[in-house]
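Next comes just one chain, in structure tokens: the form predicted alone.
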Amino acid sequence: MGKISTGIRGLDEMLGGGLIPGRTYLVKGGPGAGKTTFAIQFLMEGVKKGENVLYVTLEEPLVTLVEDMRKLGFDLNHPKFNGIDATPVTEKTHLFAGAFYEEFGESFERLTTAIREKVEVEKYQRVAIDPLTMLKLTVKNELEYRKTFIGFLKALSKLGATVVITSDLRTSDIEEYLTSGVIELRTIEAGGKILRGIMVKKFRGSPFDEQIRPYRITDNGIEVYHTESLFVE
């Protein structure tokens, strides 16, 4: 079975080659865990490739994202990268060249909507959704998000677009049910230092490595040390 890069070093390695395509993959983690960074680089990896992708954004507007990521070495002008804008809050600018707009906060599905129609229309191989976590709370009935999120993901494997959706460590027990592997991003505190570790809980299809392993958020954005083990004294 063919795979493809997610663009994180190690990280290939923990799954055997890379992430089975056309399929959705749930990164959970913490503030300050990388989500953003991880979602990004999957991203350029196949800009790299000469593939069209789409990000879209549920917190950070597309304008802020812009300025982080170039100094990460990402340049999300570049032509093969798109973006939805969608945050509650964000001025309809035009700095970032390949954006759109789309109000969410009275409709799930009327983003969603969006997202399928876009990823149709341009034939997006990868699309990242940053993060989950604001969309549930467009929705107060839990059935009713279900079957709409179950929806959304059986029309982008549809597509073809292999899809990396962020959330937070509290907020995603249904959709870790619903996508084809979880890979979670922890943060622990000992000894007065951050130590940083990358597990993948669930990886449908393929053998995986189920140990926890070191990870950083360098210059060059996430790197995974796949050979080395995480220990806390």
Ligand SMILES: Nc1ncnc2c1ncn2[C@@H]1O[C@H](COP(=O)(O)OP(=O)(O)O)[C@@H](O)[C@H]1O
The other form holds:
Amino acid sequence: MGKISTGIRGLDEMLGGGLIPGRTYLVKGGPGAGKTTFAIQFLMEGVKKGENVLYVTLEEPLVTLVEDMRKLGFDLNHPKFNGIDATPVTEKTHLFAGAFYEEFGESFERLTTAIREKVEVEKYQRVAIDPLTMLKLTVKNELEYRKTFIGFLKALSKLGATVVITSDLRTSDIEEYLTSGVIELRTIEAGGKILRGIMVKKFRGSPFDEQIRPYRITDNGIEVYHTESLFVE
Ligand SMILES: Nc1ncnc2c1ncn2[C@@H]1O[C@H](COP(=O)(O)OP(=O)(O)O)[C@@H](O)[C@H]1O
Ligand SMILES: [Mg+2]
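Let's compare: the form predicted alone is above, so bring in the form predicted together with this ligand.
What follows is the whole complex; the chain from before opens it.
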């Protein structure tokens, strides 16, 4: 089976070549771990290959993101890059042709509908939703959330796109069970320093590197050192 590159150097090696296309993956990590960077790198890898991509931002306004990502060398103002800004804000500046605004308000369904409407008119090979956390807060109870989330995943799987969902929830059991793979970005305090480690927790349908590996966020985005190990002296 063909795999697709995550766009992150070193991570593809950990995944035995990359992600399996058409599936949904969860990228977990605390604030500043690099989830947004991960999502954009993953999408821009698609853009580089001529794919259409869709980014849904729920926390960081698109306008800020465009700035931040420019510093990492990613130009989001590209005809193949499409963004839905569903952050609970602000001015709807005209950013670039592919930038859209959506009030997701208090409804998970509303966003799913917005995504569906987008993909009905155009096909996307890669989709990222960053982060899921905001949506989870909109659902009243656990059961309701489970139902909604399962429905959401079902809708996503019909798109044929490879999907990355980010989450900063420490407990995200059902998300981990229901997605095809889980990648965790961890920060570990050791000897007065912060170490960053990346781990593939689960990857259905493929062997993977079971070790936690060091990573850095550099001017080129996330870099994984897949032949090194994360150890404390
Ligand atoms: N050029 C860079 N060099 C080093 N670190 C960077 C660079 N650009 C951003 N960062 C770091 O990346 C992190 C932001 O990553 P981000 O993807 O926004 O994380 P998250 O979405 O998980 O909160 C911050 O900790 C920031 O300091
Ligand atoms: Mg983020």
